[in-house]
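Only one chain is shown below, in structure tokens, and it's the form predicted on its own.
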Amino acid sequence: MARITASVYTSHVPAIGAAIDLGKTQEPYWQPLFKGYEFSKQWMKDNKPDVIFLVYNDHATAFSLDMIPTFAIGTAAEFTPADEGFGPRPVPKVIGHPDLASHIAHSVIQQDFDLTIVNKMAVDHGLTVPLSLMCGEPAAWPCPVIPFAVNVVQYPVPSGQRCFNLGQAIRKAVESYDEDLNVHIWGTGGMSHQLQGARAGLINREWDNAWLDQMITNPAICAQTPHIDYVREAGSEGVELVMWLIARGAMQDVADSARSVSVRHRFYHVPASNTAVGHLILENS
């Protein structure tokens, strides 16, 4: 059967993609951030998955206020980088895994989660920046990717508990797939940041790091965090962290308390374009 062996968590700040694309990664402002992903890029080479299930949010690119799916799974054979107003990022197209994606959709819907099935979709920085951070600038991404878009832009957005439970359903779906596949699940977005209003530029180091601690040791408590706490403590865009809970819910220790996860890498850096950058790699032991 297929299995989830690891989860990756990272911010997906659009300016990070621009810094990579414009060759600015060694400039003094950006160098400390990219140094924090050096381990991660080597880890990816040493632990290359067969498929990445990548949880992210669309930034009014594939979707708009005309249509707002809460959870949308990409089932296409490929996904092109989106033009977000400055031309598409110069990165490889994303190759999908239609068979596994369709199986996950069927299984998760049968577990009473409603998904929007998307057969054609451009993918924006929410998906491509994490791939760049973890994989560098290859001619092709190292494996197929299943995009999973979550609405954290327009209220109402899903609760952390709903996302955590969905991660558990995704794990069951993956494990019921009748092919020996090594799957990584990534949760992206966050951490504390606010892009508008009187609190624009808000960053809360203490809250971010406490949340990371709890994500590792007691994610079920993280899942109970109400939306107002994210907004008050981590800014209006801090609610993106509910997407991390999908990936965390898919790890083995959530389903079986006798099993454990190991922290392979943890990194935190501020600021990156007025955003706190958080990053974790967890492996199933």
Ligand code: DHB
Second form
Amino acid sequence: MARITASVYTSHVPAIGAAIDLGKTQEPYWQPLFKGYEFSKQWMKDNKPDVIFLVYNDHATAFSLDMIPTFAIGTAAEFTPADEGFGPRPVPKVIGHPDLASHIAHSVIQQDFDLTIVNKMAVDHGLTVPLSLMCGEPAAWPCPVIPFAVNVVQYPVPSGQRCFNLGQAIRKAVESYDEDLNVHIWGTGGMSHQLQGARAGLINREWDNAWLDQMITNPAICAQTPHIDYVREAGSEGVELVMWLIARGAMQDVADSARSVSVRHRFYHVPASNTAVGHLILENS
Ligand code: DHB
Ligand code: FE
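Would you mind generating the form predicted together with the ligand now that we have the form predicted on its own?
Shown next: the complete complex, the earlier chain at its head.
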């Protein structure tokens, strides 16, 4: 059967993608950030999954105010990098896994989560920047990726608790797939940032780090964080962090308290553009 063996969490700042694409990663501003992902790139090579289930948010790129799915699963055979105004990023196209994605859609909908099924979708920096951070600049991404888009842009956005519960349903779905596949689940976006208004540029190191501590040891408490706390403490775009709870909910210690997870890597850096960059790699031990 298929199994989730690890989860990865990372911010997705678009300027990080631009720094990679324009060859600026060794500039003084960027060098400390990319240093924090050196371990991660090696870990990806040493622990190459068969499939990545990548939870991210679309930034009014594939979707718009015309149509706002709360949870959307990409079931296509491939997904092209989106043009977000400066041409598409020069990164490989994303190869999907239609069979596993369809199975997960079926199982998760049967578990009472209403997913939108997406058979054609361009993917924006929310998905491609985490891939670049974890994989560098390969000619092709190392494995198929199932994009899973969450609405964190237009209220009402899903609660952290619902995201955490959804992660548990995704784990069950993966474990009911017949083929032996090693699946990683990624939760992306965050950490503290606010891109507009009087508090633009807000970064809250203390809150971010306390939230990272709690995500490792007691994610059920993180799941109870109300939206207003993210907005007040981590800025209006800090609410992207609910996506991390989907990945965390899919880890084995949530399903069975006798089992545990181990922290393979933890990194925090401020600022990247207007955002605090947080990163974790957790393995089912
Ligand atoms: C920035 C961060 C984001 O998460 C995003 O989607 C767009 C911009 C930023 O810090 O510049
Ligand atoms: Fe964002």
